[in-house]
Each structure stands twice: as C-alpha cells, then as structure tokens.
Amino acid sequence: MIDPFNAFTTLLPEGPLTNGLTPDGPLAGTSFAAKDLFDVAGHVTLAGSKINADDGKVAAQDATLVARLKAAGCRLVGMTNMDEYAYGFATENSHYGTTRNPHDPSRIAGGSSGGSAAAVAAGLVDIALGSDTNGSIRVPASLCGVYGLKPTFGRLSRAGVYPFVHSLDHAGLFARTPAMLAAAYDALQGPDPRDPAQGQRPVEPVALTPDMPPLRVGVLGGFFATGAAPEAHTALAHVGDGLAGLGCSIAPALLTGASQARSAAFCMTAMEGGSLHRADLMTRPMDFDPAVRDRMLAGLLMPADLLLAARRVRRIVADQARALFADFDLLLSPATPCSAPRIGEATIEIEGQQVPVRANLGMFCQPISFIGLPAISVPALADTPLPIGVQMIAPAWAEARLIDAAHHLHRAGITGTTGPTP
C-alpha cells in the first residue's frame, strides 16, 4: 500500500496468518489501523517517540482493542503516526515527520491521533483506533472530515495502550460512516480483566433507529460560543438546523465551568504526563520532541496542590453537566475552533487575534474529556472550504444515542465524509 500522507509509522504485510484475524467475524472484509501507542504483538510500541524506538521493547501481546477488532474479522494494516507520547494536536512529529491532511496536503491532519484520522479520510482503512486525552480523536476527526468517537471514560479497555495521563486517557475510534462506527464500537465493547480501571459494563449494542428520535438538543454558548472562526460557526449552525429539520428541539445551553475545566485539564495533563516520564526527562532530555519535553518539564515544576485543585474542579463541572442533561438529551458545540491550519503554522487568527495553534485546537474538546462524557465529532457538509466537525455530547454511557443521531444526520446528507472511498 502507498501512504502518500505519512499516516503510518509501520505497514504490515497482508494475510490472516500475519495479522491474526478471524476471517468470518462480523467485520470480515474490513481493515483497520491502530495509533502507534496500541500494542501489536511482535512490534515496538513507538508512541511517537525516539526513546521507545531506541529501547526496542517488543509487545508480547496485542492491546485488547486490537485483539477484539481482529477477532471480529477486521484486518490490521499498520500502526499510525501521532504526536510524541500523545502530547499535541498537530501530528507534526520531529522523529517520524508530519502527517498531511488528505483534503489539502499543505495542512495538518490534527492530533494526537492524526495518522489514524488521515488513514480513514484517505480511504486507506475503514476503521482506525485512536486515543483521546484532551481531544486527540475529535480534533483530527474534525480537521480530516471523518467521524470520531470518544466514548465515556472507562467504557473501552486501555489494556496494552501506552499511557499519557491515567486520569484522562480514553480509547476510541474513527470511521467514514456512523454505521461502520457502530459495528466497530460494538466489537470493542465489554469488560476486560486486563484493565482494572475500566467500567465493568456489559456490551450495550448500538441500535440504529429507523426514524430520528425527537431529541432535546442544547447548543452550548458562553465559552463554546467564543474563540471560533467563521467556518466553525457555519458548521455548528448547519448541524443544529439539520437536527431541527429532523424533528429535534433546539435551545441554548450553558456549561458554566467549561473555562475552568479547560485550565484544570492543562494542569493535570502537564503534571501527570511529566511525572510519567520523569526518569527520561532527567537522563535523556534531548531525545524528546522539544515541544513535548518543555511542556512536561513545566508540569514537573507545578506545585502538587494544583493537582488537587484540578480534581475539585472536575467534580464541580461534572455535576454541572449532569444537571444540564436533566433538560437536554444531547449538547452541541464546535469540535475545533477552525479548519486545518497549514503545516508549520505556529498561530492562527481567531476573532481578530493571533493565538497559538497547538494550545487552542482542542479548546472545545478539553472540558468534555476532563469530565469523561462521551462525545463524537461529525463532519458537517456545510459551505466551508475545508472539512470541519461539530461536537455532539451525551450523558455518561449514552454512546448509542450519539452514534444513532450521527447516523440520521449522515443519512439526511447533513454530515458525511468526502474524498476518496475505500
């Protein structure tokens, strides 16, 4: 297979014996890629780093989610490029190069799961696994114009997934259609004794309903209504109008602690991420991507009481969100503040101000990851020059509601993946 967008760090040879798939499973005939922090037996889990490559530690067994997709008949094509140790929103990796956006190769794919999103957007695979700590599935899904699901915190097993921030890491996936997303998500569900932090819930299959349920939809204002470029507002209005046309009620909503949640997420990410890599930061600092190293070092310098304060903020904002869902079935916001920036672009103009790219692409995703709610980025088929997604958010454990709503939007031509087909 040719990889014109640098989506992959490793391509595997074809064949069921090599890749260990079950040829008659429910996903037989489909293919997938795994972000290169999911263990694949017999290979080094790079996690986007030079250090892991140098250490050369080979995975003894597949990550649980890799094994489950293989068991469902899905063929593993390879492992995908990412920001080093999942700390970034661009997949401009100093060790393995930049993943390019299939819709415009002069632009980034987003991150940190950029290779996975690009592989799906380019039609190289049907499904891709990713991880999402602060928005690392929804950001590249938005910029690459595909569907990206971040389930509830603890829904899918993280066994065999290289950690970034234990308190915030989610495993999730990308697909070109909600129907494919539903099939893959069902194959990934279920308790896993290898992951003691996983919520021990049974498989709850996604039922795609024949007609759109009359959902109560809240459009998030306040923090979520500022700091976005015109194309983000266009996409949000397009999806909101589409849901209204499908029979949903639309009303404004406010998550008052979103800004505080984002600040607390920054602190928790830097502190826990830095702590995880403390030994290598002390002994091998020059082997890190400089941008990642500096943020982790800053986290090591933060006082411990900041972490306690961040955890208090998480409880408060989670309670605010639960109260919102007494009045709403789904919440809407932009997925990213803009469409894909150009490769190497350090800042973007938002509402007349230049703001840093890396720090701001996940601004609307971070508060939702922080409180662990399920969310999906849907690619709006709006009048925008480049793809951009809209974030739909549901109560905890209501992934099926998200995927079903995305299915009806897709079927109505309101959202959808454009570009090459597999």
The other form holds:
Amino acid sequence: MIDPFNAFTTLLPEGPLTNGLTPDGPLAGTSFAAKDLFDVAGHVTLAGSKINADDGKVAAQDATLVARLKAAGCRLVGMTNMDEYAYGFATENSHYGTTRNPHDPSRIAGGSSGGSAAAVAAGLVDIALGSDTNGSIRVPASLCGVYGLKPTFGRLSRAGVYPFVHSLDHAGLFARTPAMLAAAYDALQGPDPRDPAQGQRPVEPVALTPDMPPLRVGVLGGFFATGAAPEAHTALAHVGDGLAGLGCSIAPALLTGASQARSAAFCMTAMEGGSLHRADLMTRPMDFDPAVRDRMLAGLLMPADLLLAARRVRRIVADQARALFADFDLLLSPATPCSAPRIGEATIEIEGQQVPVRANLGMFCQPISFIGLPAISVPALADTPLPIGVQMIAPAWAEARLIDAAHHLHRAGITGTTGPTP
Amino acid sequence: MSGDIDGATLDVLLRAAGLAPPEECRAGIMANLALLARHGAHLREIDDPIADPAELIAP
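For the form predicted in complex with its partner chain instead of the form predicted on its own, what are the coordinates?
Entire complex below, previous chain first.
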C-alpha cells in the first residue's frame, strides 16, 4: 500500500500478522488501522515517541480492541501516526513527520489521532482505532471529514492502550459511514477483565432505526458560541437545520461550566501527563518533542491542590450536564473552531485574534470528554471550502442514539464523507 | 493571577520537584506555567472544596 499522507508509522504485510483474524466474522472483508498507541503483538508501541522506539519493548499481545476487530474479521493494515504521547491536536510529529490532510496535503490532519483519521479519509482503510483524551478523535475527524466516535468514558476497553491521562483517556474509532461505525463499535463493546477502569456495561448493540426519532436537540451557546471561525458556525447551522428538517425540535442550551471544564481538563492533562512521564523527563528530557516536554514539565510544577480542584470541577460540571439532559436528548456544538490549518501554522485567527493552534483546536471537545459524555464528530456537507465537523453529544451510555442520528443525517445527505473512495 | 514567574522562582519550583531540565527548556516551562496558572485560576471560579470528587472503585 502507498501512504501518500504519512498516515502510518508501520504498514504490515499480509500473512502471519493477520493472526487472530476470523475470516467469516461480521466485519469480514474490511480493513482497519490502529493508532500507534494500541499494542499489536510483536511490535513496539511507539506512541509517537522516540523514547518508546529506543526502549524497544515489544508488545506480547494485542490490545483488546485490536483483538476484537480481528476476531470480527477485520484485517489490520498498520499502525498510524500521532502526536507524541497523544499530547497535541496537529500530528506534526518531530520524530515521525507530519500527517497530511487528504483533502489538502498542505494542511494538517488534526490530532492526536491524525494518522487514523487521514487513513480513513483517504480510503486506505474502512475503520481506524483512535484515542481521545481532550478531543483527539473528534478534532481529526472534523478536519479530515470523517465520522469519529468518542464513546462514554469507560465504555471501551483501554487494555493494551498506551496511556496519556488515565482520568481522561477514552478509546474510540473512525469510519466513513455511520453504518460502518456502528458495525465496528458493536464488535468493540463488552466487558474486559484486562481493564480495571472499564464500566461494567453489557454489549448494547446499535439498532439503526428506519425513521429519525423526534429528538429534542439543544444547540450549545455560551462558551461554545464564541471563538469559532465562520465555517464552524456554517456547519453547525447546516446540521441543526438538517435535524429540524428530519423532525427534531431545536432549542438553545447552556452548559454553564463548560469554560471552567476546559480549563480543568487543560490542567489535569499537563499534571497527570507529566506525572506519567516523570522518570523520562528527569533523565532524558531532550528525547521528547519540545512542545510536549515543556508542557509536561510545567505540569509537574503545579500544586497538587489544583488537581484536586479540577476533579471537583469535573463532578460539578457533570451534574450540570446531567440536568441539561432532562430537557434534551442530544446537544450540538462545533467540533473544531475552524477547518484544517496549514502545516506549520502556529496560530489561527479566530474572531480577529491570533490564538495558538495546538492549544485551541480541541477547545469545544475538551469540556465534553472531561465529563465523560459520548460524542461524535459528523462531517457536515455544508458550503465550506474544507471539511469541518459538528459535535453531537448524548447522555452517558447513549452512543447508539448518536450513531443513529448520524445515520439519518448521512442518509439525508446532510453529513457525509467526501474525497477518495475506497 | 497572571501566573508569570521569574527565573529565581522557577529554580525554587524545580528544586522542590527534584527536576533539573536543561537551560533550553526554561522558556517553554515558564510560558506553560503561566498558561496553567491562568487556567487554574479560571477553574477555581466554580470550584466547591466540599464537593465530593470520589469515583466508584469496584471491589
């Protein structure tokens, strides 16, 4: 396979490495890629780092989600590029190069699961596994114009997934259609004794409904209505109008603590991420990507009280969201504040101000993953020059509602994946 | 709370944390400390120290 967008860090040959493949499973005939922080037996899990490559620790077994896709008949094609240790929204990796956006190779794919999103967008695979701590599935899904699902915190097993921030890490996936997303998500569900932090939920298969249910949809205002470029507003209005046309009711909604939730996620990420890598930060700091290193070192210097405060804020904002879902079945916001920036662009202009790319591409995703709610980025087929996604958010454990709503939007031509076809 | 600190304060923080990063890391650390301090001050606007952040740990 040719990898024109540097989406992969490793491409696997067909043959022995397909061990575990069930040829007649429900996903037979499909292929997938795994973000290079999922263990693949016999390979070093790079997590986008030079340090892991140098250490050379070979995974003894597949990550649970890799094994489950194989068991469903999906063929593993390779492992995908990412921001170092998943700390970033750009996939401009100083060790393994930049992943290019298949819709415009002069632009980033987003991150940190940028290689996975690009591989799906380019039609190189049907499905890709990713992880999302602060938006690392939803951001690249938005910029690459594919569907990206971040399930409820604790829904999918993280066994064999290289950690970033244990309190916030989610595993999830990308696909070009909601139907494919549903099939793969169903194959990934289910309790896993290897993951002590997983929620003990049974498999809850996605049932795609024949007609769009009349959902009560809230369009998030306040924090979510500021700081976005015109294309993000265009996409949001397009999907909101589309849902209304499908019979949903639309009303404004407010998650009052969203901005503070984002700040809390920001602090928790630097502090927990720094703690995870403390030993290497002390002994070989120059082996890190500089941007990752300096953020983690700063996180190590913050007072413990701040982390406790961030945890309390999580509970407070989660309670606000729970109350909001008494009035709404689904919430909408932009997935990203803009479409894909150019490679190397350090800042983006939003509402007349230059703001840093790496810190702000996930601003609308962070408050949602912080409180563990399931969310999907759907690619709006709106009048925008480049793809951009809209974030749909559901109550905890209601992933099926998200995928079903995405299915109806897709079928109605309101959302969809454009560009190369497999 | 600007969060801006000077080099001497950074030295104290690094020493207390048992860290001694190379000189070229200092500017990046200071910039990120300032950012974290601003976010920290912001999240504290709705913090309630008596709120229970405990999570269920299954036996």
